[in-house]
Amino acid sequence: MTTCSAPGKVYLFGEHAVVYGEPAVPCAVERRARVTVEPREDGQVRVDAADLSLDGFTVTWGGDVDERPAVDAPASLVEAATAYIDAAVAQARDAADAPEAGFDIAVESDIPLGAGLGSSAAVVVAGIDAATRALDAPLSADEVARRAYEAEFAVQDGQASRADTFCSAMGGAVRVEGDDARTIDAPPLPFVVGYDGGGGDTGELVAGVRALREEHGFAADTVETVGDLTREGERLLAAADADSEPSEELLSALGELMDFDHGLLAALGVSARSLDAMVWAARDAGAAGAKLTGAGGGGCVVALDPTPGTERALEFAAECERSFRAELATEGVRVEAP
C-alpha cells in the first residue's frame, strides 16, 4: 500500500491567457489530495473516492476503469468525480509497462472540487505517483508531472495546460509558458481564499473563452494583455526577496495586478456575481488585491493580505461559504505511507 499527496494551487496571474501560450504564475499552496493505491492480483479497479462529493452524492465506482457510478446526477458532475482518476491509472499502467494491473485506489482531499484550487490536477499528480510506485516503478517529480498533463489533455479534449500539474508536482511558485514550465522564487506571499461553495465546468469555461476570442478581436487582445500583465507580476517577484516576508510595496503592486487580472478575467466571461461579490469584499476589507482563482464560473478568489481583515470580512460574506489561509507549499508531490 502506497500514499501520496501534492498539493492545490492558486493562481497568482495568467488562467485561460495560458492556453494559449501566454505566461502563468501558479502557486501551491497546503490544501493536499492523498492518494492511496494497493495492487490487485485479478486486473481490477476499485475507486473510493468518499471525499469527492458534489452536490450531495458520494463517488464510489469498481470494476475496470470503463465502469462508471450509477448515481442519478447530471453526466458532467460524474466525469469530473471520475475520468481524472481514470487517465491517471492508464498512465501509471503505461508507465509502469503493466497494462493489465489492478489497484485499490482511496481518495481523500482537502481541495473543494472544481472550485479553481486544482483539485484534479492534485489528484491526478498524486495519483500516477503512488500508482507507479505500488508497482515499483517511481517517476521523477517532472516526470509525474509530464504524464499528468498527458492525462489533462486527454480529459479535458485538449483544452488543458501545463500549469496546474506542474504546480502541483513541483510545490512553489512556478512559471508556465506553452511548453516552458519551470520553478521561480516567490517571497510567502499572504493568500486568503474564498469558496462559494460551488464550481464551474472547465471544459465548458475554456470552451466559452476560445469561442469569445475567435468571434471578437478585443477578446484576443484581452488575452495578450493578461500575459503582459503577467510578465509585469514576474518582474516584481524576480526582484523581490524569496527569503523574507513581503514587503508593503510589493504586496501593493502585485496586488493591484491581480485586481486588473480580475477585472480582464470577467471581460471574457469567466467570473460569476458570487466571485465579484467575494472580490469586492475582500478589497473593502483591505485586501492589497484580490481576483478569481483557476477556471472561474464560480469556486474561488483569492486575495493579498497579511492581516486578519480579508478572511474575517469574507467569513460574513452572503456569497462566501468558507474563507481560510492558504500557505504556500514549498514541497510538491510526496510520499505519505510507503
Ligand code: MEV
The other form holds:
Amino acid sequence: MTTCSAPGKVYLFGEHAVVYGEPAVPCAVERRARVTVEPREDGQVRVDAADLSLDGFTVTWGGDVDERPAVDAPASLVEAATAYIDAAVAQARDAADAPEAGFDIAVESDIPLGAGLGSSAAVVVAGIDAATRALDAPLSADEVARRAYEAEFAVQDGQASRADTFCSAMGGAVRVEGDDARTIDAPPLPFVVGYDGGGGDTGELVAGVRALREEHGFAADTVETVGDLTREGERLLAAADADSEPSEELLSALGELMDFDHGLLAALGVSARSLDAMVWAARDAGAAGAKLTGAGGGGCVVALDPTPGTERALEFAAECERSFRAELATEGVRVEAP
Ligand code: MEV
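Would you mind generating the form predicted in complex with the ligand now that we have the form predicted alone?
Below is the entire complex, every chain and molecule, led by the chain shown above.
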C-alpha cells in the first residue's frame, strides 16, 4: 500500500490568461489530497473517495467508462472525479509499462472539489506518484508533473495549462508560461481563502473566455493585460527577500495587482456574484488585495492579509461558507506511507 499527497494551490495572478501563453503565478498551499494505492491482480480499478465535497462515493470499474455502475452522488461530479482518476491510472500504467495493472485507490482530500484550489490536479499528481511507486516504477517530481498535465489535458479536452499540475507536483510559488514551468522564490505571503460552498465548470469557463477572445479584440487585449500585470507581479516578487515576512509596501503593491486581475477576470465573464461579494468583504476588512482564484464561476477567492481581519469578515459574509488561512506549501508531491 502506498500513500502520496500533493498540495492544492491559489493563483496569485494569471489564471485563464495562462491558457493562451501568458505567464501565471500559482502558489501551492497547505491543503492536500492524499491518494492510497494498492495493486490488484484482476486488472480492475476500485476507487473510494470519502471526502471530495461529495457525500462520499465508491465506484468499481474495469477501465471501460461504459461499465461504470450508478452511484449515489451527483453524476457530473462523479464523472469528473472518475475521469481524472482514470486518466491518472492510464498515465501510471504507461509509465510503469504495466497496461493491465489494476488498483484499489482511496482518495481523501482537504481541498474542495472544483472550487479553484486545484483539487483535480492534486488528486492526479498524488495518484500518479502513488500508483507508479506501488508498481515499483517511481518517477521524479518533474515527470509526475508532466504526466499529470497530460492527464488533465486529456480530461479537459485540450483546455489545460501546466500551471495547476506543475504547482501541485513541485510546491512553493511557480511561474508558468506555455511549456516553460519553473519554481520561483517568494516570501511567505499571508493568504486568506474564502469559499462559497460551490464551484464552477473549468471546461465551460475556459471555453467561454476562448469564445469572447475570438469574438472581440478587446477581450483578447484583456487577456494580454492579465499577462502584463502578472509580469509586474513577478518583478515585485523577484525584488523581495524570500526569507523574510513581506513588507507592507510589497503586500500593498501585490494587492493592487490582485484587485486589477479580479476586475479583468470579471470582465472576461468568469466571476460570480458570490465571488465579487467575498472580494469586497475582504477589501472592506482591510485586505491588501483580493481576487477569485482558479477557473471561477463560484468557489474560492484569495486575499492577502497578515491580520485576522479578512478571515473574520469572510466568516460573517453571507456568501462565504468557510474561510481559512492558507500557508504556502513549500513541499509538493510527497510520500506519506511507502
Ligand atoms: C484552472 O484552475 C486554471 C485555468 O487557467 C485553466 C488552466 O490553467 O488549465 C482556468
